[in-house]
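The chain that follows stands alone, in the form predicted alone, written as structure tokens.
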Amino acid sequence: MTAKVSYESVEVGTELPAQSFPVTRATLVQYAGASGDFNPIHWNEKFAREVGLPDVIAHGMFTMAEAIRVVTDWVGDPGAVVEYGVRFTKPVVVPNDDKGVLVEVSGKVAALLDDNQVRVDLTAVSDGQKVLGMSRAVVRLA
């Protein structure tokens, strides 16, 4: 694969589309089985409120996971992320019904840099609350 955006074609302030990613207790399940992170304040109320969590919660490298989606989607190649890094600022608080909560995540071009990359800062937000601080990814272009 090779990315579908030309950096020529970018600007600082480029926005990429918005994405909402829904989130269950069945979804946190299924990631548990995935990555083997089978951490009870991940499926078990009862638990994460003994721990002082407000809620089962989701995992941290699943709600990073479902931000960089957005990079992805929009250059056309997940090869394409050169780095990625976040700060977990807040939990995606999970409830135990069919909705689950939903994760908006959008993005923009904060920097041109050399070698055909851009800089994209992304901005993760859950029951109105920002869940990921830092968020940012260096993206090689076409």
Second form
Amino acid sequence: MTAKVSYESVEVGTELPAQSFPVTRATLVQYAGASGDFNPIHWNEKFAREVGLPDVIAHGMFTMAEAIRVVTDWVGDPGAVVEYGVRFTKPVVVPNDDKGVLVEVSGKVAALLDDNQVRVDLTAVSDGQKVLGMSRAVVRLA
Amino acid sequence: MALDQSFVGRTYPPTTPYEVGREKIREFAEAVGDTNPAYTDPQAAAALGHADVIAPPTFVFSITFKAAGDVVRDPQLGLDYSRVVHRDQKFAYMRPVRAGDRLTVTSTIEGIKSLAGNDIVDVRGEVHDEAGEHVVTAWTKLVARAAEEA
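For comparison with the form predicted alone, would you give the structure of this protein in the form predicted together with its partner chain?
Next comes the full complex, this chain leading.
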């Protein structure tokens, strides 16, 4: 495992480069196929509304996959992620157009741990709403 | 109606092995728009110390969720699966999942609660490779929302 960020170079409060991830209906169809999660709330507007959702929503696991990229892109080696957990607090609503919606993710070092590990707290926002809660990753640095 | 508490602590037999393929990892990485070469280029993965291309951190959920789904669809448990939403997800990785792994999941129901008519079920999935090595643990919290009053 070869992280490109050294433990000595970070402190509590160190900010990771923020990123914005676009999500369109096409993205969701592609993710459904790759993940095997074909729940119609992620691609069928009529079904989504029938179960009380405002529109088609992104897979929570898609949002979770995007958010950790702020960590894996920063550290270089995705294998350096030791722990990762989130709560799905609000759905990411994806309109039926070619623009879709943005998920904006930022992260900062929240704690220095033993064994060159740090805890990174992530924030994910879509359409002005926090969509993940308690989004935390532990990553082993060089 | 409250769910049967006697299911807490119940462990289910390991799933049949899921063979992790390089092309499936590539497909998943493309679907989440992640161009990290560790997912697609064995040499880049080797340069990071990995025996083959590795999977993105959330890839293993495809395997553990299917296992958890089989558990919570147990008709004796009585969960209304049509009203289930995914509330929390957590992973602890002993090592990354990599191409060539043959993974089994052993699921345990860790908790069952009812809050304001919502049924909440916690499932832990322990993922092992063919050699019996522990690869990752996945904790999945599922909530069956209360049915609306007619």
